[in-house]
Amino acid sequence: MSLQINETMLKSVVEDVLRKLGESPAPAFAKPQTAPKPASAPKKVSKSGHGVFEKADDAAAAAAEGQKQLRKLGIAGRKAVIDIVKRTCAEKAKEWGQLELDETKIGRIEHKIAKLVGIPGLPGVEWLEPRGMSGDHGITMEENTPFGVVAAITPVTHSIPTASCNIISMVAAGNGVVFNAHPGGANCAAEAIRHFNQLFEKELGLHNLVTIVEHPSIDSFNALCASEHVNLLCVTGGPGVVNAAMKSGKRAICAGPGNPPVVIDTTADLNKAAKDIIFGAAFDNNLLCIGEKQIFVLDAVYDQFIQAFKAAGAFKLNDKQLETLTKQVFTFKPDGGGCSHPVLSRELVGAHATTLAERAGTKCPAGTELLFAETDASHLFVQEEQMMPMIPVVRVRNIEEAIEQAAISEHGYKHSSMIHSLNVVNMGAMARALDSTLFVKNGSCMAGLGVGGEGYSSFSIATTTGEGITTPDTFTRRRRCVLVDSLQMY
């Protein structure tokens, strides 16, 4: 299943995003062949009100509570707050797009809503599919069934696309969620979770099947780690929250850092890898744990990328200017054993190119989408990942070299990589150096979620505890009924 909207649609300016969502009706959803039945009301009311509460453990009991009427709804009624929420999200995409830019600062209004947008596309309950075995001694049945309340925590830069994304996976396996999101991002996924209550309250008489802590900290972080209603963490963000998560004695499903490189052969169509790198590297700015930061082109070809590049759009930065952006991105803090480790500036995260290029000591033409300096592997830009849309090109002698200095920066991650190369032993040898959980060749970055490639998307990748892209099937047991001997038919 891939997303339903298209690599011409999200590379386009805002206005061409509105004529869309003006000129194509919400999706039309099938109804449940079997309407699901209201819910009784759940035993606890929020003060904040539709699913919204103050204290973590409140939102993890009424969570609970929610999910015990979705299970009387059957799959039926799964399906049918799935349909509500990619309904909604289609519906309220420029509203909501512009409500998260308006809160964090960071990223494109124009992708904010194509990310929306792309809701629709998620897989759903038809994700689940049971298998079946008999025999001489029975029938077996291996079927998916939930959890019960997934504690999911959620980043600032996609608010409420992970919130959405994570309500359809985590619904679709029968589960009740509780969501303590970035503080930067909370009262956007705070509305959010708000609006679709209302709407799961009105059209199936759920009560909070999906909450949300109205303040959150790392004091409800806790909280929930500790609740005895959450049977299962989900964190989208960096690696402490990560590092948190993975201590807390319950199962977690962790979407952690990545810092993916690029690397270019001499056998690439050096044309189509600067747009598809642009397409990618500046999409919302650079947000995207998937986006391309840093590239490694092989010297026979270096210097025909960068007069590619500059004829693609990308806009370079001389050393100078280089150096002057690289101090207002970066700033070193002690780590107490008597080193020091570089910090991003959270200022520039997911800001304009055009900023970049002003703070940078210099002017880039308006509607520039990416900026890029050539430097050595051990720049800061090459190494850290920044999330933002300026991105270092490196020269390599060879081949060897490229995959060998694109899994240094990567840092064992194992988050995503991208290869442009007509070379399939190139592939292979750089496929099997970085083990990365999505691997792209001869695309942009967003073909592994769908956009420009066959697939479908998700905004939690679960790369450090190894589930992947997360789907449906993700957030489920796996339930084995077995019946012996007695009904055989010959």
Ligand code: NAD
The other form holds:
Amino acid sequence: MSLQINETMLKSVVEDVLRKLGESPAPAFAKPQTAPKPASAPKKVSKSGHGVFEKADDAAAAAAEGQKQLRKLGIAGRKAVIDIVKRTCAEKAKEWGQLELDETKIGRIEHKIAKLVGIPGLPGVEWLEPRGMSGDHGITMEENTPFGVVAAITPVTHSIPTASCNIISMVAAGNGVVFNAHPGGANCAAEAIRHFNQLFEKELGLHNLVTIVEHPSIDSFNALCASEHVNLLCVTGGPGVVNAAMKSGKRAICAGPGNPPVVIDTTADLNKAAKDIIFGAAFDNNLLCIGEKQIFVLDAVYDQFIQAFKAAGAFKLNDKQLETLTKQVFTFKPDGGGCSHPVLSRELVGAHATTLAERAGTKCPAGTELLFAETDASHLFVQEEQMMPMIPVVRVRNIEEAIEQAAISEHGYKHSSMIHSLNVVNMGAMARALDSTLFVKNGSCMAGLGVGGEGYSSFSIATTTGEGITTPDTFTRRRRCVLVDSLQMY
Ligand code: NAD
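Right, the form predicted on its own is done; let's see the coordinates for the form predicted in complex with this ligand.
Next comes the full complex, and the chain you just saw is listed first.
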């Protein structure tokens, strides 16, 4: 299957959707001006009903009932559900993108819209392929069957897109879903679930196939982990929730944190590398887990790359400005054992580059998408997953040092990494050293999810538990059905 799109196509799809909504297109991928200020307070949306539940166990029990109804509708019913989700994400991309931005206050509106516009490209029921065997002892069929109910934990960085993506993959596999969203993005997620359910009810007579806890918390997460109605967990988030899920006793598919490094060697096309990095690292203000977070450049091409980076629009912070910003982005929390560890300021996660520049004590040109600063490899901006459009650039002596430092900065998450190089030996060495789930050569991180590269997308990349980019297949059990000897047909 080819779901290949590039940046230009993505822009044009966003514009097309906005046109179809009967409005003049917002400037697709418009340059950000200042930090987003909601025009009005976030809409108060969800009250119980249409899949929205106060209690976690009630939400899980209802999803189990919903899944039984889905079974009666067969594969056609799953497909109909997915068609509704895909159609609705495209139709409501602008409204829901704004709703999510108003609530979470992080990222860029044009990219929130783009993420929803991309949902129709995700794989559905057609992805599930049974495997057949036939021989002297009969006929065997291995097929994919549902787990039952999946409890999905979603991040604040892409609340509605992750929920929509999870519904497509999990329902394609035949499951019901109960969501525990991040509290910071729970209202918009509940609004989407409510709306989906209204359509499922009206068009398919299905009730509560996907449900959500109205006021999610760690308690509601624990209740879902303990619920007899939940058969599988799918966690998309940082280290805390991944650890909690792994200790829960339930089987968990964990799409965990990343800190993706980029290596640039002497054979790279530096101008292309600069543009690719800006596209990936500035997308939604670097909220993507796959987004480029730190760059290691070989000494021989370092100065040329910095020139190319500036020419492509990245704005450089000097040492003093970097220090000023770093003090605001990271604070230190004592760990009780006489040491302390850095804590990321949530206030600046997903902020615009212009806002970060102001906080650093400078002003960058309006429309600047990405800041950078020259640092050493141990800098906090290199080692921590900062999720904001300020990328550190580190000078390294040779490819060995570049790969070694890239691996250290990735912390063994095995998430994503990028290299810009025409040297296959260097590519191979980096692939082996980092062993990341996504490894993009000569493209932006987005190419790893089918934007400018070949392949399909997903908002849950199961790095920690190894399933990779989640698809409908990820949420199925394998079942073998055997007909012995005399029942064979030949
Ligand atoms: P987060 O870890 O703060 O929250 C993620 C979810 O887990 C939320 O629903 C939150 O309420 C819940 N949660 C957090 N700690 C918990 C705990 N101890 N017990 C139970 N639930 C808990 O992450 P975030 O800020 O929402 O999202 C950003 C993080 O998610 C980054 O680390 C990013 O790399 C990661 N992420 C990974 C993927 C992937 O596909 N691998 C995709 C998106 C985001």
